[in-house]
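Coming up is one lone chain in C-alpha cells, specifically the form predicted alone.
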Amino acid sequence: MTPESIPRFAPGHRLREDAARGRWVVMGPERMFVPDETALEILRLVDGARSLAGIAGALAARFAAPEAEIAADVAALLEELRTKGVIQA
C-alpha cells in the first residue's frame, strides 16, 4: 500500500459495535475478530474515501505523535489485513 492508497473493507467485511459485549468487532464471512485499541483507532477511519496518508495524519493530530511513525504503523496493519482479505485498496 502507498500513502495515496484508499483502504476500504472488502466485500462482506465491516467494523461494528457489539453492544451486548461492550466491544468492537470486525465481521466477515464465517469469521470475526476483536481488534486491539490501536487497530480499532485505525479501522474507525477506514471509510473508503480517506487515503492511508489521511488516516495517518488524522491519528497523528489526535494523539500528538510523529506522523511518519504513525504512517508506518497504519501501513503495516492495513497491509496485514489486506493479505488476509479484510481490507482492499
Given for the second form:
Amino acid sequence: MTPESIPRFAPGHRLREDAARGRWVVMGPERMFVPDETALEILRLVDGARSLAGIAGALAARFAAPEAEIAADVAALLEELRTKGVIQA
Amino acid sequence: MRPEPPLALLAELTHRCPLRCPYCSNPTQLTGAGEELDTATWARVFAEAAALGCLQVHLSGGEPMARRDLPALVRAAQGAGLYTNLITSGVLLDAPRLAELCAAGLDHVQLSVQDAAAAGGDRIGGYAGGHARKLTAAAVIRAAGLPLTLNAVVHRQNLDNLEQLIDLALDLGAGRLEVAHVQYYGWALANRAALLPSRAQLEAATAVVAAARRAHAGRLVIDYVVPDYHAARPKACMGGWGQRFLAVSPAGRILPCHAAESIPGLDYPRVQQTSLHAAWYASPAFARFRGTDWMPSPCRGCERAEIDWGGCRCQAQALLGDAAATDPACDRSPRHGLLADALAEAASAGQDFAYRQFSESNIRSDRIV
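Instead of the form predicted alone shown above, give the structure for the form predicted together with its partner chain, please.
Time for the whole complex; same chain goes first.
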C-alpha cells in the first residue's frame, strides 16, 4: 500500500457497534476482531473514498498530532489487516 | 454471577436435506416439515437474538435452502442487525436463488463438500450428482461477489485427499477452508467405526495443513482442529455450555448447542413460550452446566477447568451415559480408554455407512399440547 492507496473493507467484512458489550467490532466470515481505540479511529475513516494519506490527514487535524507519526500508524494497521484479508486496497 | 450475553445464534431452520451424510450433526430423531417454525416466528427470534447481544446468525439445517422463505428470513436477520452466514450443501443453490439472498442482505456462505472429487463426494453424501452441483454453487457464489468458506468434513475415508481438498478450495476462490473432523454424536456415532481416522492419517494431515498454511498465507485461511479421539485435551465445546452461543431447533427449542437434546432430563424452553432472553438468563437448562460449579472430579479444581470447561456434555452423555461426567476425550478422565478402544475397533472395521434418513420411526412429534 502507498499513501495514495484507497483502503476499503473486504467483501463480508464491516465495522459495527456491539452495543451489548459497549464496543465496536469488525465482523467477518465466522470471525470477529475487536479494534483498540486507535485502530477504531482509523477504521471509522475507511469508507472506500479516502486514501491512506487522507485518513492520516483527517486524524492529524482532529487530534493535533504530527501527521508523519499518524501516517505510520495508519499504514501499519491497514497493512496488518490487509494480510488478514480484512482490508483491500 | 450474571452470564455474558451470547455472541451468535445457530438457527437450524429445517431438518430436511437432499443429502444423507452418515455423520450428519442433526439429532437422530428428526423434525418433519409440518412442525417447523414459520417465517414470522423466526423473524421474532432473530430480533430477540440481536437484542440479547448476538452479532451473528448461522442459518443452517438440514439444508436451509429447502426453506422457500429463506430470502425473507435473511432479510429479517439482516434487518435485526445480525451478520448473516448461510451454511449450505449447495445442491439447491443456483444463480436466481442466490440473487434473491444477496438482495436480502446475505453476508457470507459456508459451502460443504464431502470429498475432493465426485465419486467419493457423491458416495459419502449419499446423493448422485451432488458434488457437481456444489462446484456450480461455488462459482455462482463467487460470481455474486460473496465471500466463501469451504467446509470439508473429514474422516478416515477422505482424509488422505486433504491436499486435493485444499486445491479445490483455492480453485473455487474460497477465502477460508474449514477442515472439520467429524464429531461423533448421533448419526456419526452410529458410523464411528467406518469414519474414525488412524493416528498415521492424522499426522500426515496435520503436516499437510502446516505446509499449505505457509504456501497460501494471505490467500487462504485454513481452520483445523485435532479431533477428540486423538487429542489429550477435550475441546471447549461451544466455548462452554450457555456461555457464548445458543441454538434454536427447527421446532423452536432453545438449546445451548445443536446436539443438546441428546441429553435426557433437561427441559429446554421453546420460542413459542419463552423469550431468548429468559431462556439465556433464567432457564435451569442453560444454568445446568454453565461455569464450573457442576463439575465432577477430575475437572473440579483442574487448572484447565475454565479453558476446556469440562469438554463436551453431549459426548459424556453419548459415551458414558452421564452428561455430568468429565468428557472422556480428556486423558485425565478415568474413562479415557474408551476412545482408544474405539480407535482399535475402527482399525479393523469396514467402510460401509448407515446413511441418515427420515423414516416412520425417527420423525418425532414435538407439538405443543
